[in-house]
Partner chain sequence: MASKKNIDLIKDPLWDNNPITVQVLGICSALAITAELKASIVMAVSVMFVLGVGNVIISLMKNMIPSSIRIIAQLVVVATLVIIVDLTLKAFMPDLAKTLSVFIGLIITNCIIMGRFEAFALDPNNTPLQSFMDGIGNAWGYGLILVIVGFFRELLGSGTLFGFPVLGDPVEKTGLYALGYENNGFMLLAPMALITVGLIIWVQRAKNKSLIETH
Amino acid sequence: MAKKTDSNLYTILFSIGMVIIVGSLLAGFASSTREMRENNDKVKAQIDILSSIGVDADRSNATQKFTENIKEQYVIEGTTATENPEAYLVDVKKEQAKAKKGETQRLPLFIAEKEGKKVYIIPVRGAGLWDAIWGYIALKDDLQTIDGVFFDHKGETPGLGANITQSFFTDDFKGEKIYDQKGNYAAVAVSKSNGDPSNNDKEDNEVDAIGGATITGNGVAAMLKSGIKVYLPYFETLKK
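In the form predicted in complex with its partner chain, present the structure of this sequence as a single chain.
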């Protein structure tokens, strides 16, 4: 004998009921935690920016340290920069999508002061092996020497690609230049066989790769190359 739960009508009604209950449960849960999640994201952005200039902050003191260290914030459109105290909230992913459609990209720029000299911090975003990777690059006031970097990822393999966040990798970028010796823009490549594992050569535009993470490493190099390039027109105006 067929059970009543096997009829088509019951199945359809059950599905509709299940979708409504689960949908409203999740929507309610998501909206009740939205404010906390957004606030967490803001604080995380501040911690990450500070991390690129070597300032350690945690969630309790991030906002205070951010205002202490980051002296100016700009949003660049073309070659004009407008001061904006919430430039750190600019969504780089959305701006990159705009650029792909041919619209003008808004580029956030943060200026910190370190030992009396300006440090220019720019956000970059690209693709790793599994998902997005992003970071902040701090340039010294000559606008070509890297002062420090911060990288993060959404879903790279733990122990392999995920190691781009580790200091043994990010420290290698310090002192590297984004122009080669002939003065052409080269950014910094992630090389598997540069014969320079401890990265003493700061003139080769290369850092040593992480073993077993070729695609993530290539992603970092591509992200730097395209991410810094969009700022060059504005940097040129600063040098004049």
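Fair warning: this is a prediction, and the values are worked out from it, not measured in the lab. Residue numbers count along the first chain shown, from 1. Think of the rigid core as the biggest set of C-alphas that the two forms share within 1.5 Å after superposition. First, how it differs from the form predicted alone.
- Hinge annotation between these two forms, restricted to Asp41, Lys140, Asp91, Asp131, points to Asp41 (rigid-part boundary).
- Put simply, the small part of the chain turns as a rigid block by 16° against the big part between these two forms, using C-alpha fits.
Instead of the form predicted in complex with its partner chain shown above, give the structure for the form predicted alone, please.
Here you get just the chain by itself.
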């Protein structure tokens, strides 16, 4: 006589039961940790923004340092900026998707105070070799000189494209201009043939590329060019 556990009906019912139990456990775990995950995302955004202006922070002091250093936060729509104390929570990926559909893109802007002068920080997001890359660009109060940058990535190659996070690459952007010498918007290219590996020339709109990471470097350059450009109409209103 066959055991009940040998029947197809038993197997089907057992499988359905396991799916329900495991699914319920996963849903419960996701729900119970939701607040913690959201808080982690908030703190990570604060740390990344601070990194672009050279302020070191960790999870224990990020919120305190963010409050101390970031004096104003705005969300820009068109050429209108509205103060918003949670602008750092705006999802840049979703806003870029809205822009592609022809909808108005909301642009977060953060203003820090450094040595008595304003520094304007904007988020950027683009594509690397394997997946998304993103970062923050800090501009001095002349709105054309880069004060600092922060880059990160989802899955670039370790030792190659992943090096966009390293200071030997990000430090090269400090002092670079986003306009060329004729006043045209140029952003900053990533070039392996600029003849300036020490990056002494801050007027050439170029930094030295990372060896073996051409596509990621091109992705960084494209991200900067498109990511900064959408802020230019608002920046023009600040110059008046």
